[in-house]
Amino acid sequence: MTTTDLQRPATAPAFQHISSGRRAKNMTATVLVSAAFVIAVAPLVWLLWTVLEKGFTHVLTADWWQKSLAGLTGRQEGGGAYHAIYGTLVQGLICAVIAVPIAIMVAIYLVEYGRDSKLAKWITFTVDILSGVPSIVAALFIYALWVTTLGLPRSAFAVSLSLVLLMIPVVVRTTEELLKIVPDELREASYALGIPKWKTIVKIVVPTALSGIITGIMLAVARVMGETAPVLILVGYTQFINYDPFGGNMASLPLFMNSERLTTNEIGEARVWGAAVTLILIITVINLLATVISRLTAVKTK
């Protein structure tokens, strides 16, 4: 035997014969996990499909968009939803407003800050109830402080305060896991330059993990627009397009389809079969949106 056969590394012998019994659990496996995603899958495209073969119509319409339903009885023709379409985005938007740097906030405190401290022991189990709150409690709370404590009329504004609650665990969640992946060699990169705490969060840290933020963000936003408790307990329906969001009624996607049901015709289910799609159309938009931003926004590595 040469020296260079013995410094040649032996391999390992490949896999001749395979066991029946082997192939048949396999082929088991396979079989039940395609059943299980089709039986996941098939109500979802079904549901897809019902919503949009019975409400695309309205969208590719101009009045759809263009238009409210002002002077319109439930069994006339015409209109559209532009007043319920700008409701929901004005309420996201206000939610978002608020909640985004809230949430940012917290989650850097809880990473960066009090990882083993009892305030942010207690900010995690805040955060962990709040995922679990349903939105109507959200609503009644924001309804039994602000219309009764405090006076203050229902309106849109206290619609997105509701949607703040829903919003708020989901960024946090979202932004301390995406904060928690960032190396620790980069901050320690940055301190040993001589760089404080803040400013390496700051200009470190978050860009870092600005990628994956913003995708939750918008996620979170495509989430809260679709609520229909909160504009039903929070805000009442009007037919006109209301720009001020503390004051008056203002409609909504949600609120569009609850009313429009109520009429029972033909022409008011066609509606709300158009705000389903809407509503469907405008969430897949801001996904799509996360998407591009998250690619555009990430960490160059090369």
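Positions refer to the first chain, counted from 1. In this text, the rigid core denotes the largest set of C-alpha atoms whose superposition between the two forms falls within 1.5 Å. Worth saying up front: this structure is predicted, and the values here are computed from it rather than measured. Compared with the form predicted together with its partner chain:
- When the rigid core is held fixed, the Cα atom of L281 travels less than 2 angstroms between the two forms.
- When two forms of a protein are overlaid on their rigid core, residues whose CA moves 2 Å or more are considered shifted, and V292 is not one of them between the two forms.
- With the core held fixed, A62 shows a CA shift below 2 Å between the two forms.
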The other form holds:
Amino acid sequence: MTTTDLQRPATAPAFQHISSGRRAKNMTATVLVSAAFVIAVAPLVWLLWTVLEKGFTHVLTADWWQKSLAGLTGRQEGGGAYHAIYGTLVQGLICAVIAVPIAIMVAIYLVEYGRDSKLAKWITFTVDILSGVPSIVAALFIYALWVTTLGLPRSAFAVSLSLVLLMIPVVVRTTEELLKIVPDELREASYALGIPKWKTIVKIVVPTALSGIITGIMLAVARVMGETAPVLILVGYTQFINYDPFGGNMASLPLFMNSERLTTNEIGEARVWGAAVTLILIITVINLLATVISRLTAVKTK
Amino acid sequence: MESRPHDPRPPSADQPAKVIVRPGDRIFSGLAKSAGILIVVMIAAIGVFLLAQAVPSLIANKANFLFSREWVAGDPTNLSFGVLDLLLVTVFSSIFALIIAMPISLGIALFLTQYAPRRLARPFAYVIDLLAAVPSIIYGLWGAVVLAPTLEPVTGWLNSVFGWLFLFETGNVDRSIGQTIFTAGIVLAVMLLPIITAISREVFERTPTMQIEGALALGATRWEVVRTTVLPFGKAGYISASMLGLGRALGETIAVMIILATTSRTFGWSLFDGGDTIASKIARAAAEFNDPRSAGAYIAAGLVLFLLTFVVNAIARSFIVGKKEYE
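Next up, the form predicted together with its partner chain, please; the one we just looked at was the form predicted on its own.
Up next: the whole complex, starting with the chain shown before.
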């Protein structure tokens, strides 16, 4: 028996095999795209490995966290980065204390009061400009204002001010986005109960968005703590501990790294990498805290 | 719940209810508004101060600020500074970094949104974001101490094989140490990856599912889905992200300062040149800001950098402004 013409399909089947050319292209794309990811991860792993390998042993000593480099020359071992750690934390803290209230109020104005007003457009424009300002230019801004115009000395406080310029746009943006997604029903329900607008904002709108806002703030703080350009321009380095942010030189981890970098011997090198590990540790801890706090403050959905 | 005393009279529609503005409302909205006004005024004031400080130095300047390649700003009585060389190095190194970072970030963004298994996409994205969390001074140290020596064979090969091309000519600093624009550009590219990826990813994720499913229903392979739906939809966002990245690269200070070797010779369009970008020049001189005239010269350079980043960021924004589908 032979197959007759009657059994042959009149038209070709709808589902054709994918031609080898298309399959090859698809394959190539998949490989390239995955390779791109690997290429990005490689320097991250390499960098973290380098930093940990060269600096981790330093951080394990108690002296590192409790002593400054007071009285030590570049050739003497010992001492610690206590003065620099203090500087980094204090400058970041002062910056946050100034920037956060302003930024949150600005975001509240943009979302709750000023929608589409002329002032709101100007503010959005300014925040846009600020978010693109390089840190070195922000430092020059404050230098022009604080040191040359007002005649005040360089200080840790001036550094904090320039960090404020870098932090405000980040926090405004995050807060604005989060306030926008708070459902209007919540506001309306509150108004319907006769609650004034400001109280609605303070007690209903902001708490709903709070967990995200806190995460945003913490991430912004972690970011400004690693900024080097402002500390280079606005404060001098010292090996001693200085608790006063308004006067005198104050070290911070980036500044510590930048000046120890110039001590070209093994001791200086070890200190640089030790400070790098410390900085990464501080940033990691802040990031983890951000996650924990945002979990704790998240609005219960049930 | 305690029941409230019932008021039998229904509210009448005829009498318009008096709008009560509570003092709390007035204070709070006043605070919010003044915070907004504060930052607008502050930025305007700072701009004025900067200009006021740059102008006297520019007047005292003996060289042409825009077209001179020399930079002598240490002696306030004899200022002679021009920004051209700094500007060229800034733009050249940033564009080199962008050329490396753009295709890789596109790949990562596509990988994270279209290729990676759903469950792994989030942790993978987190890893890429970690790149943005590393402070730039650590990138700089890594670039100068670890990466530069490793790149030496590569740069040597490029120099000997492609040395006829101006990009790979022997530069104005010692290539073997690696303190060149080539190294700086690669480190900058790594720093740009998370920035460009993060924004592109967000845009790619918003590709309408209908389009993707439509393409799949027509029998498209995964790559064809990407090429016909994701890329056309996300192109503007991707370009915008890249421009924002460029703005970041132009202003990067400390990493470039650590990596690049200074030189008195002028910039010659080679990747193996050294020199200074505007930002690194300012940072290097920071300790010498003792005289307002000298500082004014650097502030003038800072203003050029500010204008440059402003224009680049404005272009970046213009790509996505008014795009409804991205909102």
